[in-house]
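What follows is one chain in structure tokens, specifically the form predicted alone.
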Amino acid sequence: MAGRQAVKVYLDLLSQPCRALLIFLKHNKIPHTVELIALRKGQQKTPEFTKLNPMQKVPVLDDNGFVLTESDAILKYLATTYNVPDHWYPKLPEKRARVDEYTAWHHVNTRMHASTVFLQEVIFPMMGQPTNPAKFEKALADLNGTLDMLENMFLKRQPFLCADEISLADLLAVCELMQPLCSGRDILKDRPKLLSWRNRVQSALSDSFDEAHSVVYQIREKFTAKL
């Protein structure tokens, strides 16, 4: 877009909805700087940041002034402001409505049980705080009913969550279900479908994908040495 600067996003890459972020600038070629906040810092907590995003949370956008939080709105927005392809998030209002009734289901779903089975078995531990037996059960269940969902509904007729292309649905969710790894765990390994699928998402992005992983493949790496 003529006359525009670069975006910045402030991102950690150990952040799900920061890497699926990364992902779609970089794969779309939106021109783009990277400001990294380290949370385990408590980089976030900064006056210069909390002024930023008085919530203290990351992805952040900066268009040219425009300040935008929350990953939804923040992908949602580049993608109708840039020149993406439509398959992204469709102009047609049936076709944008799956996406949105998708990212509208993920929050309390994908995000939210993919993100406790990460916690209780990599983050508490590296804490010094032991994981609770029960409720990692728990979380492992909960997920367990996420993904035969995403089989049998999201998956039912179509290569991709909500169409035949991949779109910000897809993304958001190929994060959050990449994050178990982290401790070795691939949550998918039983499940044909679901793993087809994952292929198809990387295949779709191609080199962004493991580039924004790599802190990913890097704690595995780190956690499965001490077993």
Given for the second form:
Amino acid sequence: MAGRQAVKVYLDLLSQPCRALLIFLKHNKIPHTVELIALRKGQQKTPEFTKLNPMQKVPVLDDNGFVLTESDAILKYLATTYNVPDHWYPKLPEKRARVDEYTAWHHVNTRMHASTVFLQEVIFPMMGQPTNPAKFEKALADLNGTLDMLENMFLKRQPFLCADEISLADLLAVCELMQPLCSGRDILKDRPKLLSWRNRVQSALSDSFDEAHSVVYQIREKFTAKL
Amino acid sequence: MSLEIYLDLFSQPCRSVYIFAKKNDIQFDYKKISLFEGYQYSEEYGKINLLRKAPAIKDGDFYLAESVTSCSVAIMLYLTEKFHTPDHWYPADLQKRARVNEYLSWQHSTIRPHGSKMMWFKLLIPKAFGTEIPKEKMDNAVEDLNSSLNLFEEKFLQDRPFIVGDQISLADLVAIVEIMQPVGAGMDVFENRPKLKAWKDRVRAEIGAELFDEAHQAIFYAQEAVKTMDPEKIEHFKPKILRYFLS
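Moving on from the form predicted alone, kindly provide the form predicted together with its partner chain as a structure.
Up next: the whole complex, starting with the chain shown before.
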């Protein structure tokens, strides 16, 4: 867009929604600068960052003074204010409703359950917290329930979650489903339908996907080397 | 009538869709369902909505075997487009719209579960299991809700009359139905929160007191209804309760 200044994003690539945002920016060649906020160092709790975002969370978008939080709101804002291909967030109400339906469901399903598995298997041990096998089993069961729903409802008759082409929904979902890989755990390994979907999404995103996920691959190396 | 909406007004997201549709004079076939009767588990409803949640809509040609849109947010966004509702509900201005989306996103893991929990903890679980929730658990739940309400006032309301500015939007509608849920459980969330109360009064006036109160009937009478409810009705919720709240 002529004359439009670059947006600034505050990210930690360990965070799934941050990866989704970076991939979207790079893939669509949206001019942007990145400021890294290291969650493991507590940089989201500094007074400056708190002033920017009282929720003390990442990602945050600053579009020349317009500050926005919540990854799905940010992605929808970028998809509608930049000239990106329609399939990301279609204009047609029925098609757009499908993406909105997924992004709403995503919060307390895909995001919550995949995150919990990762936290319990990777982060809590790293922080020296005791493990709770019963809770972990429950977390895995909850995640399996979510994966069933993804296969049986969203991917029932189409190659991507909401349509025949990739959308914001697939981007958000894939980043969450990559997180448990940090421990070497591939939650999709016995699910051919989801594996095909993940491959399709990765192909559609090519380089930007692997670049964004390098921190996941690095953690996996370290984690599996310890075992 | 080509638009069918499946609703149980005990449920917060159902109320927001109901209020929105009525306020905007959208013609629809009101399909009343009762979540406590377990209707959402029936085979019939499963055909309509594999997610087995309410609300759900079926809009004429926007109906495919399993893909009826559920989830109140997606439904209302769809209705704003289809029925060309006044701009303030979901502004065309993309920065204002982004603020609505920001609230709608944030509330999923904050106000919504924290408000919802109070209804379960104070009324429904004691009814289902015949026991009270342990004090520590209850205190934590109340604290969570209070933190969310604090953030709501500090970040989303600030000094504005409504979340996005001078006019009511979907953000306020979704917020109010969730915040009313603990009220139904006997918890006065507006006590010592004059800003929140003033906002609530404004929202109720904008929606129309009559429509607001009508939609919230089930909530206003919740305490009484639960007293006389047959515990059998909550039987099928027990496994979910154990899983989500008591594990």
